[in-house]
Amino acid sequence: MEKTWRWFGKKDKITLSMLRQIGVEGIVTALHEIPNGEVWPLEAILNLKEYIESYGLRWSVVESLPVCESIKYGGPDRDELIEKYKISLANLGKAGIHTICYNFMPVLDWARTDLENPNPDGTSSLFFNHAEFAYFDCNILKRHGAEADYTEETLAKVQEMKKVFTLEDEHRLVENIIVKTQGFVNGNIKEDDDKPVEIFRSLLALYQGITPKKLRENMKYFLQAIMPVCNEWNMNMCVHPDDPPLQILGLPRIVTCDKDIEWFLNAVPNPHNGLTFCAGSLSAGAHNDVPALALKYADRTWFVHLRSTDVFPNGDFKEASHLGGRANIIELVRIFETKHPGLPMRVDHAPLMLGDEKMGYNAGYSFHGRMLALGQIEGVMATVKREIEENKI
């Protein structure tokens, strides 16, 4: 697999020079300065591509070319937005960039309640606590009917939290759930927004009445509309699984499990309609057998995110070591190197370590933690390559 790294543009504190030195081959990035729904000009794409190449690297994957909310819920301007999306796709193809990671998650790209959950070794990792998320939903967001989505045990924990939580605790949850994990990548909420909770409520309101069936129909409509451009310019669209792969905030979630993946791949059977195999997102659902999914969908996978999670009996989960957790990354590397070699791969959501927490890196995207993870995965890849070579002899 190609060793890639998510990089957030020229303002990223982690430079391309640093990445070249640690063995990165390809860059995963986007034109973050362009508002969602606007066309990506060919000149801007080429400028960034040439800048990346000046460091001896290549722009391997676009993550993301965002799908606007109106396309997802089927707003009156969705056809206009899809036409703009098609122009951006064609411009990327003209520039020689052919892999597009995107998601079809309503409102919230990914969710964690704690961005620095301590580990015994002194590092910290991302964590999702169901009770704290329920507290945010019921007592901060105050979503109508939210209590019906949680167990009595979880609601009892929420009541205990209510007795001791301070305004600072509530602010931390808002920052972690809807600001710090969203605002740095063309998110719906920016880090300097004055009233993020109010903005978030207004976004949720757009999905009233949108069922999973309707969201699937809208995803199929979008994919069918863009496939002619994908065919013309050899563009591989690879959807990111829902993170976490659970129903949250009353929103429809349609890329959470084997059945969901099978549906969208069969709904639009064009090979350009594919999957970003995010081992971390999929492993956060205890219902998912991650290696089995990799084996089943390797031929429709165009991009791989290698990370892993530990899932606890109550459904809470924590980002694990890249060699630990329930994703079984070693076996995933064997599967992809055998079934679909050459795929771009990036490590993901590594721990904060060796001062990462003081550097102001984007949530989940530390330098030292990801560098360690890349070294671990590089060793796994070398071992698997040797296995493959020896089996061929």
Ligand code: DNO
The other form holds:
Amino acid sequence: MEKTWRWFGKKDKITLSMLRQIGVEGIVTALHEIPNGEVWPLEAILNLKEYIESYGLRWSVVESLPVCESIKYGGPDRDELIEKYKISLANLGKAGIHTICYNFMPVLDWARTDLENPNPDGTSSLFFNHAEFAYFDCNILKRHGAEADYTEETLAKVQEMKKVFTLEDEHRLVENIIVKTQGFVNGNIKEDDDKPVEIFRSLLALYQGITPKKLRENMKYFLQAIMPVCNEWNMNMCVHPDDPPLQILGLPRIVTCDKDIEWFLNAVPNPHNGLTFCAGSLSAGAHNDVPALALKYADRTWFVHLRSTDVFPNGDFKEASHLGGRANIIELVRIFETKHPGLPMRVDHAPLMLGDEKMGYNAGYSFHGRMLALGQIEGVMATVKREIEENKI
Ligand code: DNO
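Moving from the form predicted on its own, what structure would you give for the form predicted in complex with the ligand?
After this comes the whole thing, all chains and molecules, with the earlier chain placed first.
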């Protein structure tokens, strides 16, 4: 696998020369300054590509070329937006960048309730607490009918929280769930927006009446429309699974499990329509057998995110060590190295450690934590390489 790293552009405090020193080969990035829905000009793509190459690295993957909400819910301007998307894709193809990560999650990209959940060793990790999420949904967002989506046990915990939660606790949940985890990935809510909850409510309203079936139709419509450009420019589209792979906030979520993946791959049976195999997202659903999914979908995978989670009996989950948790990364490396060698791979969502917490990195994208994880994965890759050379697998 190619060792890649998500880098947030020239403003990222983690510089390309630092990445070169720690053995990174490929860069995963985007033209973050271009608002969602606008065309990515060829010149801007080439500029960034040359900059990356001047450090002896390559621009391996675009993460993400965002799909606008209107394409997802099927708004009146979706054809116009798809045309723009096609131009951006062709420009990336012309520049020699062929792997595109995107997602089809309505409104909320990934969701966590705690960005610094302490570990006994002094590091901290990302955490998803169902009861806190329910508190946000029922008491802060005040979504109509939200209570019906939670178990009695969870609602009882929400009642307990109500007795002790301060405004500060509520602010922290809003920041974690819809601001700090979202601003840098999907642009729906930015760090300096003063009324994030109101903005979020109006975004949710766009999906009223959009069933999973409708969202699937819209995904198929989008994929069918862009496939001619993908064929022409050899563009591999790889959808990121929903994170967590569960139904949340009454929104339709359609990339959560084996059946979902099978559906979208068969709906548009072109190899350019593929998957970002995010081991961590998939592992956060107790219904997913992650190595079995890797075996089944390795040939339609174009990009791999390696991370893992521990899922607790009540469904809460925490980001685990890259060598632990339920994703089984060691087995995943074996599967991808034998079934689809050479795929770009990046580590994801590592702990905050050794001063990372003071650096203001984007949530989940620490330096020391990711560097440690990359070292661990390199060790696994070297071991698997040896196993292959000695015909042991
Ligand atoms: C979170 C990321 C996601 C991912 C997008 C891809 O850390 O894995 O935000 O980049 O969903 O479109």
